[in-house]
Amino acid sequence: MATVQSISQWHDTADLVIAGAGVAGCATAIHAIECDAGLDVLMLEKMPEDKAGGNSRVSGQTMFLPRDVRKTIGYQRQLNATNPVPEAQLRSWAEEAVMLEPWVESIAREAGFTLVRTMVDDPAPLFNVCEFPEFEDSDVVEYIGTLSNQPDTVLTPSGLWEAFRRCVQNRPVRRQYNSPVMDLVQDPDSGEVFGVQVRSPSGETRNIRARRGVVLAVGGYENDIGMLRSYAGLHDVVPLGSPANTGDGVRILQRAGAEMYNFTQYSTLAGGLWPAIQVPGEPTAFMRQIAWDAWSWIDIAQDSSRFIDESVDYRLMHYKEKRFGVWRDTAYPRVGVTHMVFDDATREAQKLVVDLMTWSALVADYRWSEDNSAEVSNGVIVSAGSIRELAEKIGRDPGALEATVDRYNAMVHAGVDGDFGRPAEKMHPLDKPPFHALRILPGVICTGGGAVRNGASQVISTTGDPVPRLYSAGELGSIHTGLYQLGGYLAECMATGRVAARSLVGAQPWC
């Protein structure tokens, strides 16, 4: 923490500082000027311009937006049952989240996109909109949104965010990128917040001044590694998302004071671990495949047994799964080194990799090949004209991999899957030479830890009240504690922005 005694000189100052270029940010941003078109905002992005944008940007770009407050509050306290929020955070989001739809619908229209809704009913649905029926009040996810400029296209890559920038840059915001906001300045005795330090793109130091509060908008933590395994019990694990989210908030909380909570595994990977392929050199993992076209293929485990009916479209539950009443993550984070091992004829299907979403696809130079033949020749993807010289290849023991295998292709030829029940349609012989392997890791899509947030989006102190003029918004301390609903980030991003924002206009300036 700096403290506010021992600035000498400040290089800016604005009425609104924003930490972060997301949807949180730009909800924000917007809704400020929306509130109060005189106020002085400021958007601080820590990467350059055409890599702004955070997990918002390389997300499913879907919206959860309800229109009943009492369901949503039952619903979401059903999804949190392990990890509960405090009742103003969780009543706060869902009032706020009713109000959505109309708001972002002039979003679109400014922006040039069209609000595309996905019906609980639609008889051939693109993701399960509903993912958790079972549930009391789980009738209030009526719709999945997205928004879409592209005829004829459901989910536009980074559509959403993209609309939201745009109105950004329709309105008075200052934005600086290379600009990652370092530390609060703070009196150190009430905690109060004056403003932000911030590391230029030439790497000097600037103290910019809020005059009427910091809104941190810089989303979790799931590039750093160190952090992922104290504070999630996590390790060979990849990020799916933006390569900037290292912590820098968490980090800025703490030191200021915040109260945290939302770090459990269980609780701070909500929207799941998913099937992830790292490219060496690459930043960040890409997502494999979710929708199969083929299915000579199968998964295994570091003992070299398979582990999972792979044909279970996971996605539609975001890689959970119910056994014995109790819902938890899939066991691909528990089973060890983990290869996906398949033949030409699933390489020549489709790409091993999927192009709506993460960072590695929309954003990263890298381009995985159409028939996945590149990534064999780069050695990503290993071949061999055996399973047991396949083994060897990949450092598994020939003689356990064949066996996996020769059982696979006999339940195949007998119908039946004894072992994990995946359909008979949905199994084909692995048999015909060349064979492949893919090292499979658990892909981390976000991280929900951070500061309790109060019904106003203020941060929490650990007394248990407002740090003075200090918000925060988006997935910095998530209201996703639990299981997760698909939409359910990006709509509490634009909601606890729109909160922060009129928080904020109401707050007195300091100076």
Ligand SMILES: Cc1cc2nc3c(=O)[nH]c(=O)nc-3n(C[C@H](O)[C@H](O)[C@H](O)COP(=O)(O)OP(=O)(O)OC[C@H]3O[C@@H](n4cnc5c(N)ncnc54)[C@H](O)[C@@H]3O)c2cc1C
Given for the second form:
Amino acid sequence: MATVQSISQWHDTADLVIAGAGVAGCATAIHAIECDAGLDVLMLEKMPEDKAGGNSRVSGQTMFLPRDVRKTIGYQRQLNATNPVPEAQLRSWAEEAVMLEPWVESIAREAGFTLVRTMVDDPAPLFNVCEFPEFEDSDVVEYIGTLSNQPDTVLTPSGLWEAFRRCVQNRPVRRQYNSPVMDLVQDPDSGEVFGVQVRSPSGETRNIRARRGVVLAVGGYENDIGMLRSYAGLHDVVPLGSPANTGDGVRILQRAGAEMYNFTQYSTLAGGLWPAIQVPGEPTAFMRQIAWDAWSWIDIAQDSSRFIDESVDYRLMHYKEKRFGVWRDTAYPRVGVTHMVFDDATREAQKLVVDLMTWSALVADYRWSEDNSAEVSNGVIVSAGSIRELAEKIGRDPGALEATVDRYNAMVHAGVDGDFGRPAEKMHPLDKPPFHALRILPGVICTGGGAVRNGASQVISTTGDPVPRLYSAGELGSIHTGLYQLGGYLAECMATGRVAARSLVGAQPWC
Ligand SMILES: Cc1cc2nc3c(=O)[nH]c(=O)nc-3n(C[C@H](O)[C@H](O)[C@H](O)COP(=O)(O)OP(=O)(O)OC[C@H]3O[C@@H](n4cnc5c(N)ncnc54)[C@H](O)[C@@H]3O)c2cc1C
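What would the structure be for the form predicted together with this ligand, rather than the form predicted on its own?
Below is the whole assembly, all chains and molecules, this chain first.
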């Protein structure tokens, strides 16, 4: 924290300073101008303009837009049962969430998009609309929305974020890129926030005065392995979202004296850990394919044994499974580094990574080849003429891997997976050489810990009082502390951003 007394020069002044250009930052900016068209809003973004947008830009673009406050509170309270959030925060979330639908529709119209709804009774949904139908009030999930501008396509990659970005551009919001917020300018005694320190594109520290307040909307910490180890108990994991999300917000909030919460969530992380592939040298990872046409593949643990029914579509439950009556992570994060072992029929059948989301697929420079042949050539996929040779190449016991593949192939021919119950129609033999192996790590999509915020999106200090003029929105300090309903993060970004905007519009300027 920089003390206000140490500031000899202010380089710029705005009514409202927003850090981060994801959906939370954009929602804050749009709504602030809606509430007061004369407001001077400054948005500071760490990345260059073509790489801005955070996880919002590369997410699945789905929103949970409820219509009933009481049921939203009831359903969310059950999702949070193991790690409850304050009731006032729940109420604020629910009251704002039910106002989002018409607002999102207006954003969509302005940006040339359409709100596309996948209803809970859709006969062939792309995803699980209501993730926990066994919970009371789960009928509050009537549909999951997204914004699309492509006819006949349910999901437009980056569509929702793009609509918000366009609406920010349409408004008098000053935007500065390549400008990471490094710290707050605060009174050391009262904690009052007077502005921020930002690193300018030329590398100097600039002091920016925020007359009404500051909103931190800088996302999570999935690109800081030290924080993942310490706060989430994770190691050997890879990020699926923006490389910019390095936990800057967490550190700024800690220095500001904020009360931190929610780093360890229900199982590991509310959004689950997804099988992911990192191309060496790339900062982020690809998500492994989630819609399979090819079935001549298995996943093996570090001892070369299978450990799961690989055909279960765990993406529908955010990589959770209900066992012994409780929801927990699947075996993937517990097993850690695994290998997908497959034959050439699977290699040539389809792209092994997801196209619709993740930073690697949508923004990064490396392009995964359609038939995976480039990855065979560059060694991301390890190939060999026999299973024995493949095992040697990936540093595994050849006898153990051969035994696993032989056992699997025998079960394919018998038509029964006696080990994990994989359905016969989703078991094809590994019999078409060359054979291949792909290193799989658990991939992180969300890291929701942060500062406790109250129903006005104010950051709460360790004394229990709001830190004056400091607000947070989005994933940084999320209420998704337990089980996670699809679309909840992006809806929370909008709800907390809008609430922060209204609180700030009503705040008295300090200068
Ligand atoms: C692959 C994937 C799929 C997902 N699918 C869904 C989904 O379908 N539905 C859903 O609800 N959620 C989904 N999520 C989660 C959701 O995307 C995030 O929770 C949400 O986008 C967080 O938004 P945000 O605005 O808080 O942060 P972000 O969108 O991450 O934006 C943070 C911004 O802050 C910038 N920044 C970082 N540090 C600084 C700094 N120091 N100063 C200034 N700027 C900074 C970043 O560059 C970035 O632009 C998904 C996430 C991933 C990765």
